[in-house]
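One chain comes next, on its own, written as structure tokens: the form predicted alone.
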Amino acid sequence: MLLKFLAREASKLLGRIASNNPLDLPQVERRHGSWHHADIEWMANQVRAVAGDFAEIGVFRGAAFRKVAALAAQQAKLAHAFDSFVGMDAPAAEDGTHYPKGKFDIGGPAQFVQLMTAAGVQPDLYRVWAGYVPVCFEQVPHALRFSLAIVDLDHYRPTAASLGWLAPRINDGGLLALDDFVPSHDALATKAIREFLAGDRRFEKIAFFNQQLILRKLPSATKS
């Protein structure tokens, strides 16, 4: 039994080395389509010394955002929730039919606030920006900057718009965490992420697991 355990642990270690993932990445059971709280905590720890608020674009019912808001508060930062709160917009040609308009509707931003309050997250810990991407960005103060931003939108167009909007607003050393990245595909959010990686050299990959890609913004001196 001990030999089998050691073999499994060695396999995990070699897998992380092969993928260039950090060796301190949490060893947890992950589920596709959701962010594990341990991974969010790991990301937050990486940006303790980086100025800027936390954000999640595409929050649905707030399963991940609860943790985002709590961790932001621990660093005296504010968390920002971006979502239509009435479901997805109409899909583009790159999206197919798997995510139709209205999917993930929770009944509006007031319902989201109720869900957060029921989960023990006080309203003064976060700010809600309601609307489809990119409309939800229009009222955001120009000076707002982020140290950690999570994008989880599934569709191509809002993912592309979010990446373009976020890139200059993430401070050097900050993290950009992207869900729904399947390197073998070229549709949905993956297509937008591939285009972003091909066109923006200001970010480096620091981890990739569970179809979730985590990028760090490079310091200005190392940008190419």
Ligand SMILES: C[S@@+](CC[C@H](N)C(=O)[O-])C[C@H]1O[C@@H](n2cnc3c(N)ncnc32)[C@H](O)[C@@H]1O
Given for the second form:
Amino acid sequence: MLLKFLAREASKLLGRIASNNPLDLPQVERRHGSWHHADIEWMANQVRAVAGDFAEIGVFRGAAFRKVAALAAQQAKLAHAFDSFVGMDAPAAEDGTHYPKGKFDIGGPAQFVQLMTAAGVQPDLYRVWAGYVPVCFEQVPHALRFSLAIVDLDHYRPTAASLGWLAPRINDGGLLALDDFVPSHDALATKAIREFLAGDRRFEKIAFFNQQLILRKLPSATKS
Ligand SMILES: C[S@@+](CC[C@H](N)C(=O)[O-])C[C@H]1O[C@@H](n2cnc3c(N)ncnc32)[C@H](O)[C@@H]1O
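To test you: the structure above is the form predicted alone. What is the structure of the form predicted together with the named molecule?
So here's everything in the complex, that chain up top.
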């Protein structure tokens, strides 16, 4: 019994070492297309000492954002929710037909605030930036900086635009967490993430699980 248990634990540990993921990543059952709260908590812990707010671009009904906002508040940071709140924009050629215009429509930003309040997240913990990417970025103060940003938009163009907008706004040591990265594909968000990785030298990969790629911004002097 004990031997079997030890063998299982040893094999899990070897698996984690082989994956190159940090050994302290939560050991949880994950579902594609959603962020496990334990992983969000793990990311928030990585940036405790990094200044800057938290952001999620593509929040849908706030299943992840409610955790993002609570964790930001624990670090005396603000959380920022970016979304059209009326679902996907029209797909581009790189997107195929899986995410048509209007998919994930929740009926507007007021509906999002209601959902958050019902989940126990008070409006003073976060800001809502409504509109399609990149228009929703236009009103954001220039000085705003982030220590943690999650991008979860599915489509190619808004993902590419979000990465371009976020990269200079993430403080050194901050994390950029990207959903829907499927290394064997070259469409949708994956295409934008590939292009970002090919052109950017300021972010290092620190973890990859559940089609979710976690990058950390390096200090300016490390690479240029
Ligand atoms: C898969 S859902 C996000 C799920 C969410 N991150 C969660 O964990 O529950 C994708 C979201 O991105 C938003 N979205 C997609 N394309 C957008 C665009 N061009 N501009 C603004 N929001 C967009 C959709 O409205 C939708 O809410």
